[in-house]
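Just one chain follows, in the form predicted alone, and it is written as structure tokens.
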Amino acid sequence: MSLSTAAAFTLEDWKRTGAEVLRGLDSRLFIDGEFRASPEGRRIETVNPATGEVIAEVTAASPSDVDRAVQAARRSFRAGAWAGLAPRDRMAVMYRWAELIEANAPELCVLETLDMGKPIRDVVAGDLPSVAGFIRFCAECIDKIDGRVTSTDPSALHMILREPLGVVGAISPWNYPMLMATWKIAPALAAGNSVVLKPAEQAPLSCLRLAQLFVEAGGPAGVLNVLNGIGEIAGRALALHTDVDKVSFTGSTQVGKLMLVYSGQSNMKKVALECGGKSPQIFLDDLPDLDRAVEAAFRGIYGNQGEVCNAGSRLLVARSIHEEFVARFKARAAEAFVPGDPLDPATSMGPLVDHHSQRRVLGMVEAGVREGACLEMGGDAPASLASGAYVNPTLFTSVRPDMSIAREEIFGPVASLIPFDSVDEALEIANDTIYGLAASVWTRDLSTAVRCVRAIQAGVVWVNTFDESDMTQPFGGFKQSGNSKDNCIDSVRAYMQEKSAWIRL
């Protein structure tokens, strides 16, 4: 099997593959190179959000399980099982890991879709290639990270060395289970650390398999450990553990703040946060191509069911093009994103991750109507898919910046269109948020574009495009969107520490 094989699968192929994978699934904790049960025996269910059916019961880690995993990671680090390998040897393991991920693409893709609801075609075409590609990128960084020798008096030699931190605790979200986990574990491993990963309890299955494949690729036991479990229990225990040197968290701003508290309550471990967003897309009346802008608008909010931290959920549209923008948006978006069975390669929109998320998103829609916004499209669940956690693509117009749908992160397929009359007004609206993850501006005028890039308070700003990048672009935000950068060479350096060595000659 391979990625190219998976790309040719039909709905029946995916159903058959899913049944086979679930029959052979080991859903225990992955500690010290093997699957292990928890002495406390607690288990949690993981549910297919497209059907509401339980697909597996997974072992739920307790604080004592977290301690066992951290101890295994610490032993492997002290022994130099990974950090002590020559850089090219670590690179070789990570390259083999990426190859195994691609070779096991059908299994990993179907686990992702069954567990989280993401359309299988998106996993095959986007997520899994990105996982393998980012692992290779981090592998390439291993022997490119160097220290430096400073200019000193000839009687002394001063070296600045880069060293791994030790044990990294990674807590990843459910919206991109494999990819967001990889954004943490691949740079941490490339830097020479040992890792304990706590994936989101809603979608842990693919991450367990990633760890198993790392060992199959030659990764030493104890270097990569994966703990299923509840965030309030296992995630909290990991963040509070005094033998963890850094915790990297992606998730809500509320929980991200707790990570900072846990660091202070324990050992002042480093904390890397990638949290919420309420990203604005600013469409000026001189934008270069209205059709392309409209497509970026609906893909930026409806892609991945809107379950994206940098989703372009606030559409700031110049009043002079507002009417035509809305007409084209409604005509094209409803056709491009149709909810359906996520295992069907023809499906463009799957369910939300669970029924709790569905109720929350529909509750936000009700709040938008109650506060006076105009519901132009969607706002409900498809009747033909009642057993799943679906929400139809939704568009509000006549949205004021003070409305809850314009201020709160909805994390679902809900777009809020806000008209404006000047560039200054658009920038004021764009920055009137606690978040600062991403933004875009659409204009033909270079001076206006540069002005907006400088004025917008966000870690990533696109011009005449949205959500486009490669691994040269640091991904991370300002304000309450977080304090770290992912998906770039700096993310590898962020899992290292500098040591100054002054030598008297």
Given for the second form:
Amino acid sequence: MSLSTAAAFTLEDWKRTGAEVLRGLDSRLFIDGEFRASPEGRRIETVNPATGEVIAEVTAASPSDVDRAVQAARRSFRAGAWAGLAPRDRMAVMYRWAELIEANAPELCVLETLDMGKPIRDVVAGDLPSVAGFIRFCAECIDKIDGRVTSTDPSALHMILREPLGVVGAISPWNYPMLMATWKIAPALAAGNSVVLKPAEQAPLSCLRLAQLFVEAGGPAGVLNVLNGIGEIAGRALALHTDVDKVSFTGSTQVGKLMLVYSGQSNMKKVALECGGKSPQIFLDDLPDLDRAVEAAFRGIYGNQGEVCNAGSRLLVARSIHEEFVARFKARAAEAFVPGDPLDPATSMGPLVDHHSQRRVLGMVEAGVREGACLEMGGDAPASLASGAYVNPTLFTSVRPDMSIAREEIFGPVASLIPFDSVDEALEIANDTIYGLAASVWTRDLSTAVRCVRAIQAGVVWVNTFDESDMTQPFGGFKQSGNSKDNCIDSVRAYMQEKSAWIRL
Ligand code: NAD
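Hand over the structure of the form predicted in complex with nicotinamide-adenine-dinucleotide; the form predicted alone is what we had up.
Once more the chain from above appears, this time first in line as the rest of the complex follows.
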């Protein structure tokens, strides 16, 4: 099987594959190269958000399971099982790993969709190839990152060496379960570390298979461990563990702040945070192509059900084009995003990750209405899909920057459109947020574009496009969106430390 086979699957093929995969699933803890039970035996249910059915129970790690996994990682690191391999040998394992991921594409893709509800076509065309591609990118970095020899007095030799950190704890979210985990584990492994990953409890299945495939590819036991479990128990124990050298976290700002506390309460481990966002897209009245801009606006907020950290959730639109913008947005978005069975390759929009999330998003919609915004579209759950956690694509207009729907991360398919009268006003609104993950500006004028890029406080600013990138792009936020970068060669360096060796000759 392969990615191209998966791309040709029908709904029936996916249903059959899903049932087979769930029957053969091992959902215990993956520690030291094997699936293992937890002595405490606690399990958590995982629910298909499209149907509300329980599809699996996974072992939930206790603090002592976390300790076992960290010890296994530390043993493998000390033994040099991975860090001690020649760079080319580590590269070969990572390349084989990427190949195995592609070879097992149907299984991994269906697990992702059953677990968190994203449309299967997006996993096949987007998540899965990005996972394999990023692992290859990190593998390529392995023998390209060097140390340095500095210019010193000839009586000394000064070398700056780069070494892996040791044991990395990775804590990942559920919105792109495999991809967000890979953005942590692939650079950490490429840098020579051993890793313990704690995926989100809402989508625990696919990462277990990723770890198993790493071992099948020749990855030594103990180098990549995956523990599912409750954030406040297993995630907390991992982030507090005194034998973890760095915790790399992607998730909410609220939990990201706890990581800093855990580090201070334990061993001052390094902390990398990729957190929430409330990204503005600024549409100026001289934008080059209104249709393309409108398309970027609705794709930027309804793609992946709006469950995207950099979702373009605030649409800042020049008042002079506002009316036409809204008319085209409503007409085209309603055609492009229709909620349906995410296993059907024709479906463009799945359910939210769970019913809790659905209630939270619908609650935010109620708040928007209460605060006086105009509900133009959606705001409810589709009646024909009542057992799933669906929310229709939603658009608010007449939003004021002080309203909760303009300030809080909704993490669902809800766009808040705020009109403005000048570039200065747009920039002020864009920056009036605790977040700073991403933004875009749409204009024909190069000078205005550059002025906006410089003025916007965000880690990524797009011009006349949105959410475009490849793996060379440092992705990460300013302000309370985080303190590090994923997805580029520097992300591999971030899992290394520099040692200075001064040699008297
Ligand atoms: P979350 O913060 O609830 O959970 C993230 C992870 O942290 C999960 O694995 C969870 O189990 C764990 N966790 C929860 N409480 C914990 C605790 N007390 N101690 C230790 N670990 C704990 O986030 P989520 O709901 O899974 O994901 C959505 C959030 O992630 C959104 O805010 C989104 O913007 C953000 N996100 C950011 C990026 C980025 O690159 N900046 C990417 C994807 C998602």
